[in-house]
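In the block that follows, a single chain appears as structure tokens, in the form predicted alone.
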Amino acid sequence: MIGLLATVLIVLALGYAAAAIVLTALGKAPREYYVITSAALTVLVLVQVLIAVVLLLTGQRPDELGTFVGYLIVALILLPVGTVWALAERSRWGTAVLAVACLALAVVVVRLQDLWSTAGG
């Protein structure tokens, strides 16, 4: 895994959520634009999973890999379902959606760089 690219994760994910949060405050529906921002963040994600599932495959392995892939799985589906969601739920708190999946996000990358720490990667 590149630690500078789940550090931009980390702090997009946050970044996202705390725009989140202020629009449901606010009182503010999901607009298409954060579909935009969602995808984005979604590919960054997606090059952080294919980076690490290369590395997979070429012999490095952290210590607790089945957790790990679940991990890697969980980052892929997590935002793209709080966007779907936050779309179906036109209110407010489909945008409150959105910052949760966003939060959850940051967390899940902080796990992973945490598991792939015993890799040596």
Given for the second form:
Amino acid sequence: MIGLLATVLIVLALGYAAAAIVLTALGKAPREYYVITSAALTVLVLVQVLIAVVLLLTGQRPDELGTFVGYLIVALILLPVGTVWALAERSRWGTAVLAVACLALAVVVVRLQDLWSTAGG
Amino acid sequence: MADPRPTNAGPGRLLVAVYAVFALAASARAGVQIATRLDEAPIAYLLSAFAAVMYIVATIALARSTSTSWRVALAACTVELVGVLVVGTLSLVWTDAFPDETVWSGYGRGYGFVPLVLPILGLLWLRSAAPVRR
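Return the form predicted together with the partner chain of this protein as a structure block, the form predicted alone having already been given.
Zooming out: every chain and molecule, the one shown earlier first.
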């Protein structure tokens, strides 16, 4: 895990969530271009996941390996699934779904960092 | 009987998303607990698994939004509310039986009381999305 990338991910996910919360409060429905922003963030998540997988393959192991791998998978699917579920709802509630997905992503990345710290990486 | 208003539209869309995240979190945690240390606190961990299944059922039932799934969602939300109230109370007065936290311990304290709030929101939402009766 690269600590810096994880921090960037957390900040971006929280920023995206904050934007979604403001847009929800303003009553804005989700827009198609959210697919692009969600995809961009997911690419960064993918980079983080690939780095973690490489580190795992080179022998670094966190204590709770099963949980760690589970979080990696969840981190990868959260935004794609959340964005699809959000875009199908043409009201502020669709935008709120995106906020939930982003907040969940931030939590998952924090948990990944916690778990990885036991591997001394 | 007319179909109920969709439980997966409007605010229901958000409710399904929150339920999905929670179902995932609860089942993942219960799965790890049961797989790695079931003998430490079997009641607590099996209860966590049961709670996780209820969240999964509620998520799917709310997302499907048929008149059958409305009833399934009502049952799941009711079980969740009763569960969090009963287990929450038991965990405070009968601490020996719950050496480790379950999702419902202390009224869902370990999860920001979401386990207490979620079924209440679910039941309120199901009432507003109820089938129209003559």
